[in-house]
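One chain comes next, on its own, written out as structure tokens in the form predicted on its own.
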Amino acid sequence: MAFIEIAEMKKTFHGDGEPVKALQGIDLEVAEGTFLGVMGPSGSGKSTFLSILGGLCHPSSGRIAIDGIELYSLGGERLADFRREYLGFVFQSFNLVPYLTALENVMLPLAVKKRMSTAHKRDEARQVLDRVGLGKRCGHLPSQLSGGEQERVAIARALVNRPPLILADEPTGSLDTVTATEIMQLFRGLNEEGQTLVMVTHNPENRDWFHRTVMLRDGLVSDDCRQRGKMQEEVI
């Protein structure tokens, strides 16, 4: 059984005008430990795809299962629990709380763990900040960190609950080329340790980092390529 199973995923947005068909039938299976890139032109459905996969936006129809769990058969509270336990989110805008230190930002997902002591939460946050190379910046506010450092804090926050799946939406979009490469190296390192990642990106240079790249166009999969390192092996 695949770690991620998607069948006939469709999403239509209804507004004041004509309905917008963002996704028109996505079928996809992703193995555990994959670093999957999702690419495509603006309006192709990338962000909608990631939102549905992350349990943030219900599909109009279709089936989505992660680790055998049917996402949209879960009730609201159970779905929230699933997101907290199974998923880590990384966004281009970082979404860090400006008045909290790097350590405190990373501790936020642990706030719901009532049986975990504050000291234990601090230790967990420090360990994951060390893992992303920011062990010496724990006490700094986001405004005192570079863009790349803020992104690393956001990645650490996504990792602190040790979720099986990391979802990243344009995480290098606002970074310079050197810093973006450092972030992609970090993601690749996490993947080599067994982390499953799904990343939406518009940057064609990021494609070289993925095991597999799914191209979306007009809400459909237009291409599905498997790669290893810098060499593309096959097109499925």
Second form
Amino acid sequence: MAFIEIAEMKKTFHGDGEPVKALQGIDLEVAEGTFLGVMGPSGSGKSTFLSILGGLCHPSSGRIAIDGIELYSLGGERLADFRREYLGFVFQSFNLVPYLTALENVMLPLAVKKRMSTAHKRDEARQVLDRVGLGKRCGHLPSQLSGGEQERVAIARALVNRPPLILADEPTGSLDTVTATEIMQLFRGLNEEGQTLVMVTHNPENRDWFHRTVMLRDGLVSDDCRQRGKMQEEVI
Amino acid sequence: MKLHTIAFNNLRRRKARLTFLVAGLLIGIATVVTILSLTSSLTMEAEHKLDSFGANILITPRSDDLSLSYGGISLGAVSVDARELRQQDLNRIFDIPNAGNIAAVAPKVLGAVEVGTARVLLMGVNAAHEFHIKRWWSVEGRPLAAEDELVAGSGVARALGLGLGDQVALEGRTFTVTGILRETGSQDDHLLIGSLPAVQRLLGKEGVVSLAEVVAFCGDCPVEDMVNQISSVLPGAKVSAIQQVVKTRMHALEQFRTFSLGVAAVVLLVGALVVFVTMMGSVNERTREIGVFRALGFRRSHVMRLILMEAAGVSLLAGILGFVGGMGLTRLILPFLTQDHPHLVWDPMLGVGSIFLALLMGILASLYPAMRASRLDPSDALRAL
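Could the form predicted in complex with the partner chain be given as well, to go with the form predicted on its own?
The complete assembly is shown below, putting the previous chain first.
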């Protein structure tokens, strides 16, 4: 059984004008430990794909399962609980909370965990910040950090819960080439430790970092390229 | 880190928004506190003034006299059936349900005495009570301290040529004039005033009083109730209220209180609206942030609690500052509303009430914004994903 199973995923947005078919039937299976890149031109449905995979937006139809759990059959607040336990998000523009320090931002996913002491949460967050090379910037507010540092804090926040799957949306989009490479190396390192990653990007240079690249066009998979040999052994 | 840490840090690090939110509620709470403490202080002052106006309930022996006076000229009375008022019966006044509203009971006995060739009206009083209720009395010398002392009204002192330290013989007993009452413009100027037991003995009226004046004020009940209560414990007495003064005063206080509460309600409503609008603005401004919270696994209830915790923090601060500010404002305003030296009433219940009211208004006003925030669609809120 694949770690991520997507079958006939469709999404149509109904606005004032004509309905917009963002996704027109995606079928995909991703193995655990894969570094998957999702690429495509603007309007191809990449962000919608990631939103649905992240349990943030209900699909119009289709089936999405992560680790055997059917996402959209989870009722009530269990989808929020699933996001907390299974997913880590790295957003395009970092989306750090401006009034919280780097350490507090990293602790955010742990804030609603009841059976964990504040000291334990702080220790966990410090460890992850150390891992991304920001152990000495814990007390800084996002406005006091560079773009690359903010991105690292966002990655640390995604990691702190030790989620089985990390979803990243254009994480290098607003970074210079050198910093972007450092960030991609960080993701690569995480992946080498067994972390499953799905990254949406429009930058063709990032393609070399992925095990597998899925190209989207007009809401459909137009290409599915497995890069055997260059990266880790492809599982599927 | 817990939810309240996020709420606290948001308030702490966004000082401008905190200031605006607190100010909105603070103005409302401070106005309410000012109005209520002003009302309270003015009511207390009114009670004090009414007290200093003198008696407002008069107790006389019941009689069926028919008054024969017209145009200020008294032709005496036709006595049909006169009864006496016993001094010990007056103690029953303190058994009435509203006994706590009685400030003083001043019994007195009256009788005519010969001083040389002149006939003078002698009044026996309980000195402590009488001088307490007649605060406008100003005595040259000193008030009564012993049974063989007299205070002379200014008119009597002038007519009889009495001065401080003079001896006066009354019915074979000698009294010393220790005080001269300064002119009052009332019948008191024509009295000789002695202590109640001494005058009772002198007039042969031991244990009997001619009348008693009662100083009573009840802010929450009509004075007629007290008149009825006293009448029921003194069936042989005629109890009457000087109603006009009391009623006018109470009516004015009641009007002021009603007006104040109306103004307070409007100001509070405006304060709550300010909080509502600011919190709505804050939720709109933080849409993306709320989206991040939701994406990171915060439940709707977590988001709602977060917003309400912030509202509670703001309200608590506004409640405390509003109370202190309101009391300060009262202290500044009070001297302009009254000529006397007003007494500021520090009521701890008003403090507790203002904090509770601030919390209630702040949380109620933030309830809809909090619900709206919790219902935000995470993907709409984020847009980035």
